[in-house]
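Form predicted on its own, single chain, as structure tokens, below.
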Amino acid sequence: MPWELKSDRPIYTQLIEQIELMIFSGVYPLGSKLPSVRDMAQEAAVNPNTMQKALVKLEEDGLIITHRTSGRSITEDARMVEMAKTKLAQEQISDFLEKMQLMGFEQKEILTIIDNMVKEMKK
């Protein structure tokens, strides 16, 4: 999965949204041990501190864990990473719902749309 960084927001909320998304998609599995900072700050081109600052921060939601001798790992707890995920989700949509909501779309509407770029998906 390669890091696609914009410049339009915060580069750590841009690392910790994709390595959030390393982990749900199963990139990095369940209890795996994570590269190096240097290694993932030199493959997303970023400065390790603020790969390291994105590190941090995941390991404070839960999603990773750090241990003294061997570096980082993924958390092996699924529930966990279920809930984050579940949570990320809820954010996503809470956004979307809220952009439609100021474009004029009421419920029924939304729904509408919704339900017919489900079906087009599934063809």
Contents of the next structure:
There are 2 protein chains.
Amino acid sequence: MPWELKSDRPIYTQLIEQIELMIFSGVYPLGSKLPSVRDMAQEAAVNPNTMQKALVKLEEDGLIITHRTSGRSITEDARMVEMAKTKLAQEQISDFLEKMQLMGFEQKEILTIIDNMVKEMKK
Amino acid sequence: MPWELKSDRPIYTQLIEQIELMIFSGVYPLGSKLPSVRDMAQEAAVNPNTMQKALVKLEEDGLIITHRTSGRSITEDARMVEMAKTKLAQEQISDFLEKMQLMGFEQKEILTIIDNMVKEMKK
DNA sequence: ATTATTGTATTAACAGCTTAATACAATAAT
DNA sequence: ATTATTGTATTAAGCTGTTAATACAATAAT
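Starting from the form predicted on its own shown above, please give the structure in the form predicted in complex with another copy of the chain.
So here's everything in the complex, that chain up top.
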């Protein structure tokens, strides 16, 4: 998964989101060790300070543990990860539904549209 | 519809999005006159320059027409509005589905979740 | 013990967004 | 004709995000 960074939003927030996704989807398994700030920064082609900022936030959220001089690792608390994942999913869904309704789509319409798109993707 | 402006993204982009929604949903009907930049800025509690920036972009996209000294109005080209609306909707849906899949949800799961949420909303 | 690697902190510079205060140009309203 | 309203442009200031270059502190590796 290449790092996809656009310029329309702060980079560090995008880093946070993408690292979250990698945790949720198991790219970084529970308890696994993360690369160093410098390595992750280089891989994402951003400044170490920017990556640092993202990692600090993820630590505040409890998804990442910092071991002062031996790097960082993903938390081993599966419940915490699951909760964060569920919360994000619900936000995604409600934001999406709200916006579609603001655009004037009926709930029934929305379901139909998604249904069709999912069928398309299965092909 | 109160203006909802967060500080995590440029305000002018949020203004663009919200005005688009108002056009798509008919709050501003086709051909109708928009308030002046100054009035809209005051209503949204932003600087006139910021509102101006958003309106200029909407004009570039063809959704708004500028009448040099007598204000702006929504385009009367229903086809153009419909196309912009469809394009936005498709972006919303594909972004949403992509993110849910990155989080590790199966397509079937996603449909079920949305189905349930829509049923919830109907109550 | 020494070295390398880790996270962390600091300072400076630059760019973009936002606000503020004006000013100008065109024209609708009077 | 005059006035008011419209969009537009300019300049300055402040803030945040980003990069860059360094330095420090703690400790794992040797």
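Residue numbers count along the first chain shown, from 1. All of these numbers come straight from a predicted model, not from anything done at the bench. The term rigid core refers to the maximal set of C-alpha atoms that superpose within 1.5 Å between the two forms.
**Asked** Core-aligned, does residue 114 move its Cα 2 Å or more between the two forms?
**Response** Comparing the forms between the two forms, which are aligned on their rigid core, residue 114 does shift its C-alpha by 2 Å or more.
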